[in-house]
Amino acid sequence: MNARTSLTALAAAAALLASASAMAQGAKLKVGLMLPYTGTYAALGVAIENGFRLYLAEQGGKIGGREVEFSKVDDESDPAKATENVNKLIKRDGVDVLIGTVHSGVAMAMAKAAKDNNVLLIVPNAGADAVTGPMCGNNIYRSSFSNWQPGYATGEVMAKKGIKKAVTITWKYAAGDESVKGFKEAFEKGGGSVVKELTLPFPNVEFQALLTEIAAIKPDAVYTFFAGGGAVKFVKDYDAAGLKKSIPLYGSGFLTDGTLEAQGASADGLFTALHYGDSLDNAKDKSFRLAYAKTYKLQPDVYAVQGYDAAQILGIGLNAVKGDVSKKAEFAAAVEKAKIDSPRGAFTLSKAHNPVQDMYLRQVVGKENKVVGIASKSLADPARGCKS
């Protein structure tokens, strides 16, 4: 290659870089929503998208100075279809950022694809511990929780109440397994004992045989993790079996979040732990709830908050890099030092990019998950295995 050819090549490369930079500034930001829009978790997916769009509307339709263009895929909460679905967004649609999802098994496939393709991923619900553990990186973030967090907080509460013997019941999949693991860690540390771990396949809701087994064991209390339609049926079946009166039921907050209307009186009095509740006394939550109700004619739940905060995290990072999604390290640095003004109360992100947040103790009163105390203050995920 002679000098003139070399100079020409350098000039062309510089032009390409300049063009790419200009495109990053002026082109629309392509956001890929991979959420459940059908099945057990459909309502959760809709609430997450609503929350995300509400924040976007508050910013005049732009994030990081860029207008947003959405691509959407229904993940059906099916891990078997997850890789194919996420590749539709990454390879077919060329998205700049992925937002998803609810099911932990699907989220793991999304995290692997995001890592392999160096695409930004913000998880607005799925609590799979590995996302902010072994999978952690400067392009992966979570606006929700790790499965360990609400389980651990509930274990602390039950141990402090003097409960000694507990049974756990959940779906046999990552979210259920990890929630129970967090619960056991705190409950046993506090002097309690888990005498039986009951499971059934996701999304099976045939609970009767397991409820009969709980009645025979006669534990002091039951800890459970269910969400969506499964949570509705479990709470109603538990009550119908006559167990609610004799064996107190505690749960990760997803048991009663977004489900109270359908659960009716069966949920009255239940205690749960979560990073959000219906009676928080902070200005951000009041304005958020008012805006959400006005926009969607619905009351928001934790899923809407997590969608809203996913957009907030994206906005903080993109504002710092002037909309250039290629600057992953600078994006990460901005988000890691931010204090996020959330409806749940201000929170930060750990080095592994999982929220460090208060876990509230809530009790169902009427149609509200009323906050009655702090279950665990500024609870940080252990982020086991994170190399970040």
The other form holds:
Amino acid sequence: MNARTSLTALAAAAALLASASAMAQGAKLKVGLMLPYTGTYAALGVAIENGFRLYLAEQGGKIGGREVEFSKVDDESDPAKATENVNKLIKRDGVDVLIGTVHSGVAMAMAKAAKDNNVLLIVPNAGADAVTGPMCGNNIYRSSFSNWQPGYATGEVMAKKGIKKAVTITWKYAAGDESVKGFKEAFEKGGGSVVKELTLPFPNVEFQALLTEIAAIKPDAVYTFFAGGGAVKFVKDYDAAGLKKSIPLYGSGFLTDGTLEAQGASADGLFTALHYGDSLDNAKDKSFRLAYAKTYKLQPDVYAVQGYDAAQILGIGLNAVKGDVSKKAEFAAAVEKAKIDSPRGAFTLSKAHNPVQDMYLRQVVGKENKVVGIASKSLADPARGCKS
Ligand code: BEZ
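Please could you give me the other form, the form predicted together with ligand BEZ, since above is the form predicted on its own?
Expanding to the full complex; the earlier chain stays at the top.
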């Protein structure tokens, strides 16, 4: 054993002792919420926290037998501040578990910090493919999706509709790049071709020049990834530019989730694919939607579901280890064999801890993402070099 490995072993032993002593004293479970509360993804962060708190309330305020104490950081969806922000939760506040975040670039920094410090991390949105690939581990889980999944499902839908020539448009960062990659894979496999990939920097919403380019290219359809405030503006601008009538717009479902009030008639009729929708017919979704509407006077969206399911995953793991977060292998064993009773429909986690789940085809009807079919059944993320 060299000096570095013996230091790591000492740190792990100290963490075990600290965790056992905190448990013996009935210490609260410290949950660190690192989410965007400002910027284009602010509403997504709020919905995730709402969903998480709803599950906690249903459990009488305890997870794994422990009361919960929250620490919160607004990550502003800014990767440049991510390491400093996550260290506030890990080093300053000494959290037992990290819940976050929305933005893929920020989530990558969180996953690295979680790995380096052996802290439990549950990602309630960000789809960065690598989090449940090379970054995987028995302390890292995702309750949402990989960026590849909704992109791939939408590519299958568009190819099956006989669309041949598509343009893609998205923000230039991991979520946009990986979403387009998934889309292209399925679309090209189904006989389509992508004639132009347009991008703009995150969170820029100056779409006009790119919309003019789309009008000049005249593709059969457009595939897009935008979410939050940016998705609202894109859908309205696409309509205002007169493109909606002539060039059908498709997207991963973030384009129209949690955004319909603000998008109004501009979103009417749009087709998207996602792992949730507003008209699912299962008992869990019905009780979830009722409870959410009663508590928050709002309809839930996919982000609220993912927050709720992050808390469910934490509950399943912590119940198995009687609240002892240091027992990572036992926590993982319990979660890996669980069927998670989600409002989206029951799902399991892959070996790399990413949901294996149905992708629904949805169409906007009024203020709803109405489920009109299954785009991809039990869609599992491709293996991405997870060695655990
Ligand atoms: C992401 O950055 O991974 C992301 C952000 C919003 C919605 C979906 C994905």
